[in-house]
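Take a look at this single chain in structure tokens; it is the form predicted on its own.
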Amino acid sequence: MAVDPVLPASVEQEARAALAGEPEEHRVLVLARLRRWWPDLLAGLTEAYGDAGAQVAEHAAEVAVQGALDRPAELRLLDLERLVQPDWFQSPRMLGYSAYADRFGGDLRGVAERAPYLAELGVTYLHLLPLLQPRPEPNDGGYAVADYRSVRPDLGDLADLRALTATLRGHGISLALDLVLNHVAAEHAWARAARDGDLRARAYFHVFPDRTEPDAFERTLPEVFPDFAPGSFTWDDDLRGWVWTTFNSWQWDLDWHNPEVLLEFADLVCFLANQGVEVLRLDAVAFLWKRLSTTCQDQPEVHALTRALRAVARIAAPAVLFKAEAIVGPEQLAEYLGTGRNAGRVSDLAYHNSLMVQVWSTLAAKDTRLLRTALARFGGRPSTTSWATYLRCHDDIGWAVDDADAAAVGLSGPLHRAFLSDWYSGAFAGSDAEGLVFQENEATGDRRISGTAASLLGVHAAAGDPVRLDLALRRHVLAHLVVLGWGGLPVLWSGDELALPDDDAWADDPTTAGDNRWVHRPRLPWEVAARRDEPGTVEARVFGALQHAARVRGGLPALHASAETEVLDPGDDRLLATVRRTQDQVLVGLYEVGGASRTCPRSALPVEGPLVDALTGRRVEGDVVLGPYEAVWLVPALS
């Protein structure tokens, strides 16, 4: 459907009236942003809502202008700084860190007090897992939000959140928070009003009077939590209907076919941005649009709606980024950053889930062939966006290994996935991993894995054996260096910088005992963290290695996130070789994944002349010799 990209005079007049009391410079800037991003707002909403899109866009523009009006002075300055340097988040100086606020610092004030620790490590981006008010336990780790406008009381309040964002900005750290889009808690005000008979609130949800439509949808819907929550619909006596519940019976899916839901979230984007939040992680974004006879994931309207919300943010708070939490295949993932008519207009960041899976697979198999095949399929990402790369996160590890990729290297997809689950649960002979099986599906054979990186990589099984421990620590550091050397925005999971073990206390706490993912969500023991300053300790070795790599990374132009990583074939399946090229630098990464010394012939490297390993400063003239689990970042020598 064709739309007129010119800002309607009536919309500009309303904006001018709303901004009448503002300083001239702010009024001019907001109007300029409104004119610039109106076409995106209108295009996204017209694609989602058809002929009603123009009216919805006018309402969304009002929300955005009000958000700009409410923006505090220090955040308006941040907007200007980010507009001058729009690629700030693509800089190789970026390093992310992800944690639960209570498990990292106790509460929001405690997190603020630990900002120097993060800065010492080199962190510039902090993702705190859900801290907005959830329903009582169980609440899916906070992802069942009961109130988007208040903080969990045990963590603090909105004043504490604003103080935290200010403290972090003072240390050069941007705060990322989750914005759960697909669903709300059954205790949310919208859900309570729906139960009380409010028809407007009821229209915020997918409610069906009988099983006819739910059964039709169920024929093609996958189950997210087959053990916890089989099926995707729950009967509610007060509603006298079946409500859509993709994740759990107490997480009600919102009906984004209703434009009122879009407008509510446009307002929430502005509200959270004005608390100082700089990155909004769009949780479960792939699930927003429901369509019969599909999986109800990755529908085109998802990207149209995100484009519209992104336009609202760019008008109201241009310093804010969107990060898509979309765990999808390579063919779909780039769409969450924007392709075709949406290029560069959807999210700024998206998780590179496939890299995470392939690093774990490579280290278990001691073979890079599957990684080379799977990751060669990535491409087409807008140069203004970035992958969020990671080795570990708060979630379990699901073995997203494509059967066709496996077959291309002579493997069976199901058998390889089974091998990975066996290896990382310690069931495979010779494995030192100490992970736990999460959500085994007997029908499909799917078994996901929980565990800290250090426990999965055998660090703690090797305690007391110096030779094995050295090898395990090399493996632990190597895995992180692959992520740090990939480009994008690398994110460390809390505790991995100290090689923390699994938290066996998870099973003793009644609030976590039913979910073994808490085994890799330990409270950061600050007495253990203090050992990072004691030479010879595990903590000092790992923290120091990652801190050093982050510093080196910051000085390597080839790791700017606008570039893509190309995987090479070095002629040895126990070597991972990558190359990154920018106009300023070429960088070749080499990683030994087999646990033994080996040599990469110089002829396998796509760069001429003498090289220097940026990590060690060692000059390389000929073939490259690597020790067990060693990584080198090779750049041309200056002379």
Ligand code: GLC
Contents of the next structure:
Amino acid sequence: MAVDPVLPASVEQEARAALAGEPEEHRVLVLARLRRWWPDLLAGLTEAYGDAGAQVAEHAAEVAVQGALDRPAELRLLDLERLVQPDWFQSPRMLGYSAYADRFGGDLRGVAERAPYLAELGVTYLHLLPLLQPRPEPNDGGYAVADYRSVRPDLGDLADLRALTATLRGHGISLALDLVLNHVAAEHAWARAARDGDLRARAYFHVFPDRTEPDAFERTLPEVFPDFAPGSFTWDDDLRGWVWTTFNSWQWDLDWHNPEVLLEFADLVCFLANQGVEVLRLDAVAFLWKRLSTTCQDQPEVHALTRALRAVARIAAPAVLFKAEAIVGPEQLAEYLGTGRNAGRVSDLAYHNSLMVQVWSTLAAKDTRLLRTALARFGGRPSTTSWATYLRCHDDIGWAVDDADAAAVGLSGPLHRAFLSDWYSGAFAGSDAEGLVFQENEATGDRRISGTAASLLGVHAAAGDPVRLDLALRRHVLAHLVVLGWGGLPVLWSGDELALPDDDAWADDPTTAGDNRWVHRPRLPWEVAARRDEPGTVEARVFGALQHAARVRGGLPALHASAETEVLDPGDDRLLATVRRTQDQVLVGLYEVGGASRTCPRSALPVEGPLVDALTGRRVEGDVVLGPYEAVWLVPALS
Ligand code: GLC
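Moving from the form predicted on its own, what structure would you give for the form predicted in complex with alpha-D-glucopyranose?
Up next: the whole complex, starting with the chain shown before.
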């Protein structure tokens, strides 16, 4: 193992001078963190910027030390707490919830007022969708940020944001916010300056005088929004050039080959951390580094830059975690939690997109074979990291089914993907799903899907038919139990705890009409939420089931995120079986996915002796009998 480089004396001296007025314990701690993380900072930046890396690292260290100086007292204590318990986010007690601030609580104060609702559900982590100042509509739900240092005015201001994080912390809830780092709004000050002819600002973006380079790049670039934003470059008259725009024409990709961009974001990381944000969701992080003749995703420099930014965060605000939003294949995904020299040194959390896709695929096909094959490929993740597991989020569902995995179970990848789109848009005979097709790509045949979980699972199509409704609700709860029982940090999508239907209002509102993802981003109707207290209602049933599962989960050591999930073959393709083992516990999850009762022979399960279903407390001596869409979490009985 190579010996880590020592912090240069000049950097240490400068840090000491900056920290001169600090209380001794803070000064000592910050210097210790600087020494501890300098090697990561230097390694990451040298990988990205070559010989210039050392100098960039010195600047980044200054930014980090300033971030530590600016850190409010309350958050300095949080840093110490997190350092004492670095696996806090891996605890089975963690439960995430994700929502738009306005759609959930009206504004930031409204969200703070709703903290007890979240706590009642068992939530310990809240991801609020972008709330920093965006460009005027359209702005991709806030993912086109015009100013990272102010809050969207109708939601409140920075003081409200700080107050919200404090209120949430008081309820044991950590706030996660997006750090949109691939692009800024065309209205951001950097973009405006570039249009005004400022060459330094122009160098923050990828601008090309003619189509030569854009054409060369586009030969291997996939399109993200082929439907409403075809191509990846946009002509701008003021720039007199083509600017790189992976997403919409008004979302300008930043040029991370320019170290000044890295330094700007190092500062933003500290700034957001010091408002009390505990988790930064690295939005579209896969796209940061561009390289000709590639898809311009998942380039090694993405990880080098993440490692450097994380080092900055660890120096300034060690309580802060990074969560990678990389919707990429299994091999590439592993890199976001770190492999080889980056193991455990990049993001702490990453979305488990494959699990999400496979749950939907399994429920449509009533068959677990593809899931077993696809998910067997996930393993070897650093034990200090965690998956963020989820069934739905604010985005569409893209059928990321690997052709080779499909072939391994006798399916055609393209045909299975087409089946899933047909099934979830309700076009397939026998399907009662009510999804919408999003971004049909004629070149690839891809059809992504929008829709709330409950609408996709047939809950709303079953209204008025108690038997069908019962089955659909079981399916809705089961899908969530797979996610909750997987291990990792499960994140619920706002409204799914009440089985909310699709929100058709998106089509009538000019600000959302062009993007049908708004169909599954309903405003939380609080009068409907109130029905969670009325026994017999759909809301009471679903909210109660998820709340109960979250409570049970919190008491199961085997669900600590450090452990891996193994998918078993129970000899019945309508049963999903998983096992998790930690020092303290073995946990077998068994899920009926076909909608009819099933029996799993005990011999198919790798545990001896009497078992207890932690969800119901039911004792299981012999074979395990499951009702339609039933889930059991089996642990050895104490006696
Ligand atoms: C992420 C977000 C998505 C957004 C895109 C561009 O993928 O989840 O909603 O459109 O980034 O910022």
